[in-house]
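This document starts with one chain, in the form predicted on its own, laid out as C-alpha cells.
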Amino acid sequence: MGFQEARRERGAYQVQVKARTQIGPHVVRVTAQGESLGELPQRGFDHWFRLFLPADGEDAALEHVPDRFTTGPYLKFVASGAAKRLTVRNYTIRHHRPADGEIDIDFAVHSGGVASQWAQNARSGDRFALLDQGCGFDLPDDAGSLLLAGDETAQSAILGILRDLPAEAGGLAVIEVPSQEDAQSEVTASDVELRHVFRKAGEAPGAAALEQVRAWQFDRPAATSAYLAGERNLVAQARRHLADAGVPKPNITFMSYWHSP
C-alpha cells in the first residue's frame, strides 16, 4: 500500500516505550507496545509512520493526534494547539511483531535531532504516538534491476525493502553508515547484493554512498528501478546521476531525511 492509499486509513496508534537498546555507536533502538499495535497492518518494505512527540508534561496533548492525516482531521489538530506542544517527525518500521504489541523504531544518532535527543533519553513508560503511513516503495511488475541507496538514517527503509523482495529480484542496495559497528544485515530471497559502506572521518555524509552509485553499471537502465533516501545532497545528486545514465524519473523514488551543515 502506498502512501496515498494510507492516508485515507484510520491509523493512529498510542503506545509507550519498553525498552531502549544501543544497537550501534550512532544507532538507538526504541522497542514500543501498546495493546492497539496487534491491530497495526504489517505492510512490508519501508512500512513508515508520523512519529509525534510530547514536550515534557505533556502527554495529553497526545490524545488528539489525528487518525488521519487528510485536511479535515489535520485542520482540527491544528486547530487543538496539540501541533505545537508534540513534535511530528517521520520514521521506518524496523521490526514488526504484532502478536507482541511490539515495534521496534531504529534512530540515527545526529547531534541537534529533536527525535534523535528523545530516543537517547527514552525510559521504560514513556508515552508517545504513531500514525500509519503507509509504504513509500512500490515493487516494480518485472521486479528487474533495483538499485537502492540511502545513508544511516535510511537503513530501516532498505533493509525492510531487501527483506520482502521475491526471488527474482537482483541489483544492489548500497547503504552508508558512520562505522563498521553501525552496520546491520537482513535475510533477504533476492539477488540483490547488499553493500554497507563507511563514512571516512571529516567525509560528507553520502558522499561514500554516492560514490558507490556512480560506479554502478547498468544493464538496462531504461528497465531499473531506483530507490534513494537520506541526506539530501546524496538524493539529489544520485538522483541526478541516474536520470543522466537513461532510468526514467518515473522509476526513481526518492526521500529527502535530512540537511548536512
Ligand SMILES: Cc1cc2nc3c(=O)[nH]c(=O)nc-3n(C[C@H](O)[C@H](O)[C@H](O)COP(=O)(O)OP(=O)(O)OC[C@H]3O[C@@H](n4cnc5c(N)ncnc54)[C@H](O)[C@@H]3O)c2cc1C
The other form holds:
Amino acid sequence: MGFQEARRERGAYQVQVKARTQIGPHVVRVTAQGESLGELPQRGFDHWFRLFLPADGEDAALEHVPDRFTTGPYLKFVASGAAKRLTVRNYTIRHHRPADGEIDIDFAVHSGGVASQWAQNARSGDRFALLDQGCGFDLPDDAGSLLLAGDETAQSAILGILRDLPAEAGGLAVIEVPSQEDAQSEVTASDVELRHVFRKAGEAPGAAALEQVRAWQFDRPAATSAYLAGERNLVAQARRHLADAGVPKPNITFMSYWHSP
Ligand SMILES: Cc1cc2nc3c(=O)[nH]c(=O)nc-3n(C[C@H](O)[C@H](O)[C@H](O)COP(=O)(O)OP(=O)(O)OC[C@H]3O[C@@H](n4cnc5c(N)ncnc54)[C@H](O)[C@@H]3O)c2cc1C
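Taking the form predicted on its own as the starting point, write out the structure of the form predicted in complex with this ligand.
In what comes next, the whole complex appears, and the chain from above leads the way.
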C-alpha cells in the first residue's frame, strides 16, 4: 500500500460555512455546505481534500482555485496571483451527507496556524473551496491484522477507516489526543479495537501513541497492514518499528501530516 494522490473527478467545490461547533477543548468542527457537494463522491475511509481559505476580503480569489493540484494547474494558480490571497492546507472529511450537500471537518486547534485560526473564527456564510484528493487508505486483501495509529489531526481519518472496515477486519486503532474530552468514538462492524491515549503535560506530540505501537503484540507481522498519520516523528518512528518487527514495508501506509517544532 502507499499513500496515493487520488484522482480528481470534478474541479473545485465552492462551499460556505454552515456551522461551527466546539467538539472538544482542542477540536473545532466546521460544517460546510454547498450545492456542488451533492456531487462529491462519497469515498469514505480517510477521504481527504485540499482546503483553500481566502484572507479577509479576498473571496474573489476562490474563482482561481485550480482543477487539479498538479504542476501545470498549480503554476497557473500561482501566476493568477490567487496563491498569495489563499491559504492551502490538507483536511479530512469527518462526516459526509451528500443528500444535504454537507460535510463536517474537524480541525485540531493549535496556536499560530492559519487554518486552525480560521476554523476558530469561522462564521456562517464564510466562503472557501475544496479540491478532492481521494483516499490514502487501501483496504488490504487480508484485513485481519490491522494497526492504525495517529494523533488528533488523524482522528477523522482513523475513525473514518474504522467506520468503513468490513466485519472480518481486526487489530488495533490508536489515537492520541490532547485530552479525554477530545476523544471521539465511532461505530464499526470490524473487530478493530479503538484505543485513545492522552498526551501528558510536557510530552512530545505522538509519544503516547508511539508507546502503544511499540507495545502492540503481533500475531502475524508478515500479514499485518498498518496506517500511520499525524506528527512527523510519530509516523517515522512507528514505521521504523513496524518494519523492524517484520511488517513488510509495502503494507505500511504512512503520511506525515505536520511537524512539531
Ligand atoms: C492528508 C492530510 C489530512 C489531514 N487532515 C486533518 C484533519 O482532518 N484535521 C486536522 O486538524 N489536521 C489535518 N491534517 C493536518 C493539517 O493539515 C496540519 O496540521 C496543518 O499544518 C494545519 O494548518 P495550520 O494553518 O493550522 O497550521 P500551519 O500554518 O500549517 O502551521 C503553523 C505552525 O503550527 C504547527 N502545527 C501544525 N499543525 C499543528 C497541530 N495540529 N498541533 C500543533 N502544532 C501544529 C506547525 O508545525 C507550524 O509550526 C491533515 C494533513 C494531511 C496531509
